[in-house]
Each structure stands twice: as structure tokens, then as C-alpha cells.
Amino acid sequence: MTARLAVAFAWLAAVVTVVFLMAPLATVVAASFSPSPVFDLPLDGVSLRWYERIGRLDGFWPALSLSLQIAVLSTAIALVIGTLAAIAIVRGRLPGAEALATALVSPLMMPGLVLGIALLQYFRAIGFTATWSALVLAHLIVTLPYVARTMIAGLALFDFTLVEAARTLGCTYAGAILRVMVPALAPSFLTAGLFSFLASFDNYPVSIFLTDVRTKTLPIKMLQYIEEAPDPTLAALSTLILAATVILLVASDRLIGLHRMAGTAE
């Protein structure tokens, strides 16, 4: 009887969690099709006027381009640095490896606003005023923990004797890494890359302190727009971002499988 109650409560908690997660998303999607210029539910009809208006938003394309550039570049750099750091921690037998691993993920333990203020003060103290470069460095700090933690977990299960076997067959160390380790750790790379890209593209609390009038990322531009002209255009834009995220997940599932990305493959 107790076991059945525990299972029932577990299912109830799961259903409540899904409802609370999906209800806000469903509301945003529904509002994006509203014919009314205000957020009005239930809908009196269906209109695509707000989707047509997205491309005409003032400063939308530069903000989108900037967010994509920073997200792609910071993710690529984080994948390289985070993987090398993970190899050093797992394989290098470094003194204080656990402390180093904790330091790599420490930005996740710090509130974004605190991290943003700290970076702003530090960049000002050293006279670093390049906005674009400052955003890349800040987003690298934000994305690196996702890569490091994911790759440490992936490398802990990897058999490094495969690399040594490839080297005995004539591969260089770098060639063995590319031919053996990279394909074997593809789920970890993909998981780390997806989390890093989304964390960078959607970042607001750190970016808000490092942007200027001419350089604004998409989340900051969206917040500015909703303060100036709150209409369902942002709901339409949010729906497109949500759809793109779902497409990324579906593509990842087709390529590798979400069960392997989650580390539950047998």
C-alpha cells in the first residue's frame, strides 16, 4: 500500500510539474496568434500579423546576428578549452584536480547579476572597453561550466586504452584523439554544445552589464521592446525561438539519441 501511494504521488508530482512547465509556454504560443494588439486570451480569431512584423522590428536583425555570433564563438571556444581541461582533470592526475573541477563550474553557483557586475568592474579596472570582445569573454565564462562538467562525466567512462591502441597502429596522439575519442564522445560533445549555445543565446543577466547603445543582444533587445511597445510580436518571436529549440532537440535525437545524450544508454 505504501509503495502504491509513493508511485501515485510520484506520478502526481510529475503531472503537476509538466503542467506548470507547459502552461506558460502554451500561453505564449497562443498569444502569438492573437489578432488583438494586446495579450488577450481566449482568442477571438487567429492571425499571423505578429510573425510578419518580427523582421521589421527596429534593431532586430543586428541583435539576432550579434547573439548568434557570440553564442557560436563562445560555444566553440568553450568546447576546446573545456575538453582539454576535462582531459587534464580525468587523465592528468593533477594535484587538486577536484578543486579545479569545482572552480570550472563555479560560475553556475553564482547569481548571474553578481557575475555580470563583477565582470563589469573587472573590465573597467583593466581598461578593457571593447564591447563585443567583452561579451564573448563573459559568455565563455558562462558556457565553460556546461562543457567542463559534461566532458568530465563523459571522459570518466571513456576507455583511454583505445587511444593508445590507435597510436600503436600508427596514429599520432592528435590523430588518435580525432579518430577514436571524438566519435566515442559525440553525445557528450553534442550535449555540452547544445547547453552552452542555449545558455549563451538566452543569457540576459550577464549581458545587460556589458552591452552599450549600439551593441545589444537579442534578449536585451526583446526586454527593451516589451517595455516600449508591449504587443504579441514578442510572443511570436518567443514561439519561433521555442520551435527552433525543439527542432534542435529532434535533430539531436535523430543523429545520436536523447537517451545517449542523457547518459542512460546501455
Contents of the next structure:
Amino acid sequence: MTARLAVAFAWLAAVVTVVFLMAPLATVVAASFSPSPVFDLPLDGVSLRWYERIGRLDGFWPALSLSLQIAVLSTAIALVIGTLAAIAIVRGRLPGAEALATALVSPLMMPGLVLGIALLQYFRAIGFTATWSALVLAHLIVTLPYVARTMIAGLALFDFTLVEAARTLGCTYAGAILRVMVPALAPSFLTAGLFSFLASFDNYPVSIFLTDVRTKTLPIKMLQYIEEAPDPTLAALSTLILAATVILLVASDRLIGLHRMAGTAE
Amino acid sequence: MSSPDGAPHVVIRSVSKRYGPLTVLDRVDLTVARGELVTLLGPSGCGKTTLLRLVAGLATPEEGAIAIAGRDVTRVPPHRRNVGVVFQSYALFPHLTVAGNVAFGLAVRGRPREEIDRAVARTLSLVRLEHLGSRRVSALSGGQQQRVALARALAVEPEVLLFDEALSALDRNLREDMQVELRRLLREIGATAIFVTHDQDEALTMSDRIAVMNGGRIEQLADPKTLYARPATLFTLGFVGQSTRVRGTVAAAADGVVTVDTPVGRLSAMGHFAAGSPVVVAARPEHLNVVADAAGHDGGDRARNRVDGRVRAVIFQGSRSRIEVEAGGETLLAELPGRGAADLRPGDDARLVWPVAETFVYPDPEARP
Ligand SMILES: Nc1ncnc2c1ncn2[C@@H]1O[C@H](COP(=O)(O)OP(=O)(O)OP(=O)(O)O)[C@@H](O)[C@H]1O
Ligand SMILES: [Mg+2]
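Could I see the form predicted in complex with the partner chain next, after the form predicted alone?
Following is the full complex, with the preceding chain placed first.
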């Protein structure tokens, strides 16, 4: 009896949590189809007019392009550096491997604001003023922990005997890494890349300190739009971003399975 | 091409390997003939895997040389040695199918598609997995994975096959079947193989010759029967098969036979030691016969050892029984087949009788010089 009650209660809690998590997203999606120019739920019909206006937002395309560039580039660099660092930590019998692992993952726990201010002061101090490069560097710091963490977990489960087996079968060392380790770790790479890309793409608190008038990432531009004209165009844009994210996740799931991404399977 | 033809195929000459201050292999010599299966047998940490890795090229010796098929490969990287390795964990590639795994070595070598397909089909049928080519390796049983690992190593037609505890992950029945099957398969294709195990039964079952290793050295290299019947050292005696032993001092020596004073009485054994040497006298328990009536009539037979004592325990083990006999404060072990021990009881007087020809004698390792 009590057990049943407990299960019922757990179910209820789960439903409430899901509703609580999904409600804001649902609201944004609904608002994006509103025919009226106030940021509101569409009670009188459905319209796509705000979607048409996205492209005409002032400075939208440069901001989108900048955000994509930064996200792709910082993710690519983070994948290489993060994987190498993870190999060193898992394989290298380094004296300070534990500490290095903790340090690599620590920005995950650091408030974005603190990181942003710190970087701003640091870049100023060393006279580094190129906005674009500063953004890539800053986002590298944001994305690296995601990659390092995922790759350390993936490599810890990877059997390096596979590399030796490939070598005895005729592969050079580099060939063995490419033909055996990379495919075997593909799920980890995909997960790391995905999280890293998303973390960079919607980063606001770090970017805000490093952008200038002409170089603004999409999240910063979006906040600016909403201050200037709070109409549902932003809701439409958010809905599109949401949709793109979902498509990315579903595609990855199809490719390798979400359970493998989450690291819960063998 | 079924038995070793005697031509040296893998030659390991005075090889040493160190990890930091630790000498893992100490001037090891070993020659494996073409078509021969040599087993490295020894306790954990004695350097078996290390020696195998040196042959595979996965590690490099500090001293000595290794030649395969007449070519010095001491510093040749593994991908240019043409060896096949079957790992304990099998190390199958999880992202490939069974056929993909078996084809791997040939694909890396850039062989044409049809040749690879033919080789994969042939090798898979050799290990009786022809119907599983398209399976994922994770969807196989342990025994099947073991066969895939073997097929993958065989497919490249290596000069030498190396097995590192390849059967130890299988459960006992399957392992015993695989021992016999693998042995037959390797004979059939005339493979030269080095087989690492710490299971003495496996070594006795499979090998043409066994190299007993201890602390980075080979203690004895011999065929299974010789190894069992004439263990060269106390270590080999203890590691292969059962033994019963007693310490003593040589009283006299003549014609390759020594007479030794021990707590259980005067024993004779085959060996050469000077009078006064501290020694250990040993025998296989199955050579010890238990005579219940001590007042026997074979009193004068000089080809046999005799010890009178008292039965301490009779341990029934199915097809045989082990009898512990106490004499002079020592305990000797005898093994009787079938129901040979049926009328023995603890406390009975008993006489142990066994041939001098089956009695070994070794220097006592614990005696002070
Ligand atoms: N890469 C290495 N670095 C340092 N020491 C090593 C390394 N590889 C092996 N050793 C040491 O060398 C010794 C022999 O190891 P090896 O793996 O050859 O033993 P083994 O006979 O195969 O034992 P087991 O039956 O347990 O597999 C061990 O003491 C081991 O700790
Ligand atoms: Mg080993």
C-alpha cells in the first residue's frame, strides 16, 4: 500500500517536474505564432509573420554568423586539445593527473560572470584587443571542460589493447589510433562536440564582456532586440534555435543512441 | 606439415627487459621450431606477457635479439613483423562486425576486396563461425568472441601466433574443449605458436614443449612428459603437478644414486651430490604405494624406498584418494587411484613404498652454505 503510494507520488513529481521544465519553452513556442505584436499567448489565431521578420532584424545575420563561427571553431579546438589532455590524464601515469583533471573541469563550476570579468581584465592587461580572437579563446575556456570531461569518461572505458591489436595486425601507431580508437570513441566525440557547441552558441555571461559595438554574438544581440522592441520576433527566433537543438539531439540519438551519449551504457 | 620440422623459426637470444629498477626478463633464451607450440608457464608476474610482447614488437628489449623466420626483428615495429596475437580480453574492435574484425589485417594491408572476402570466409569456417560473419561482436558469447579473435589473427597468415592467456576467460568446460580444438587446429595449419598460461593442465594438454618461467628466467624447457617426470628444479617440481618432499643430508653417493638421511629414515634418490650436502628429497604422490601390513617381505629390495608411518588422513577425491602419512614428524603424501584406499583409516599403521628411480633430489634452497 505504502509502496504504491510512493510510486504514485514519484510519478506525480516526475510529471510536475517535466511540466515545470517545459512550460517556459512551450510559452515561447506558442508566443512565436501570435498574430499580435505583444509578447503574449496567441488566443486569436496563428501567424508566421514574426518568423518572416527574423531575417530583417538589424544585424541578425552577422551576429548569427559570428556565433556559429565561434562555436564551431572553439568546439573544434576544444575537441583536439581536450582529447589529448584526456589521453594524458587517463594513460600518462602523470604524477598530478587527478589535479590536472580537476583543473580542466573546474570552469564548469565557475560562474560565467567571474570568468568574463577575469578574462576582460586579463586581455586588457596583456594588451590583447582583437575581439574575434578573444571570443574564440574565451569560448575555448567555456567548452574545454565539456570536452575534457566527456573524453576522460570515454577513454577510461576504452581498452587500449585494441590499439595494440591493430598494431600487430599491420597498423602504424597513428593508423591504429585513427582506425580503431577514433571510431570506438565516436560516441564520446559526438557528445563532447554537441555539448561544447551548444555551450558556446548560447553563452552570454562570458561573451558580454568581450564583445564590442560591431562584434556581437547572437545571444547578446537577442537581449538587445528585446530591450529595443519586445515583440514576438524573438520568440520566433528562440523557437527556431530550440528546433535546431532538438533536431541535432535527435540526429545524434539516431546515430549513436542517447543512452551511449549520456554514458550509461557499456 | 603436421609436426614441428625442427627448423628454428622464432629465436630469442639472451633477451633482457627492465622497467625502471625492475628486471622483468633476465637473459632469456628460447628457440621455437617451425610448426611447434611452446608454452610459457609460470606464476603471476614472472614475465610471460612481457616476453610475448617483445616477440610481438609491443615492447623492445634492453639487451639481446629476437629473430622471426630468419629475420632480426629486435627493433622492427609490430606492424612490420607479421605476428598474430590473441589477447586475453580478445581486444575485438567493437565498431566492426565479425567479418570486419577478421578482415581488418588484410584491409590494412590493402589487399583486393575479393581476396579479403575469400580469406574471411575461409578463416571463419576454420573456426566454425561461418554463419556469424555479419554479427556485431558484442552480440557473441565468450567462446565465440575467442574464435573471432583467433580468426582475426589467423587471417593475415602470420609467421607466428602469440596467445596471452587466451582461454582463461572461458569457463572450465568450454576451456577444456577449446584446448583440444585449438591444439588440433594449430597442428592442422602447421602454425608456429607461443602460448602463455599460468594453468599447468592447459600447458600439459597443449604444448609440444613447455618453458617454465620464474622471476624473469626460464627454469626448464622440456616436452610435457619429461617436464613432469624429470623436473629439473624444485620450482618446476612444485609448479607442475603435485609432490611430496622431505629435507635431509646426503650420507653417501654412488653410481648416480644418493643415500639421504631424513627424519623419515634413510632414502635413496637419483642424483649427484657430495656426502654432507643439504638436500630436499621429493616424489610424485602417485608413485607412493601404501601397504597396510608393515610386516612385508620386500625388506631387501634396494630399488625401492620404504617409510613406516601412521595414516593421518584419507581424502576422497572421486577418481583417486590422497593419503597423508605421518612418519618421523613429517607428513608424506600418497595418491591411490580408484578405491585403492577403501580399507585405510586414520590411525592405521602404514608402509609407504616407491621406486628409487622416481625419487628426485634437489639442493636445499633454505640450507645455510
Ligand atoms: N609497462 C610496465 N611498466 C612497469 N612494470 C611492468 C610493465 N609491464 C610489466 N611490468 C612488471 O613486469 C613484471 C612481469 O609482468 P608480466 O605482465 O610479464 O607478468 P606475467 O608473467 O604475464 O604475469 P600474469 O600471469 O599476472 O599475467 C611484473 O612485475 C609487472 O609489474
Ligand atoms: Mg600476463
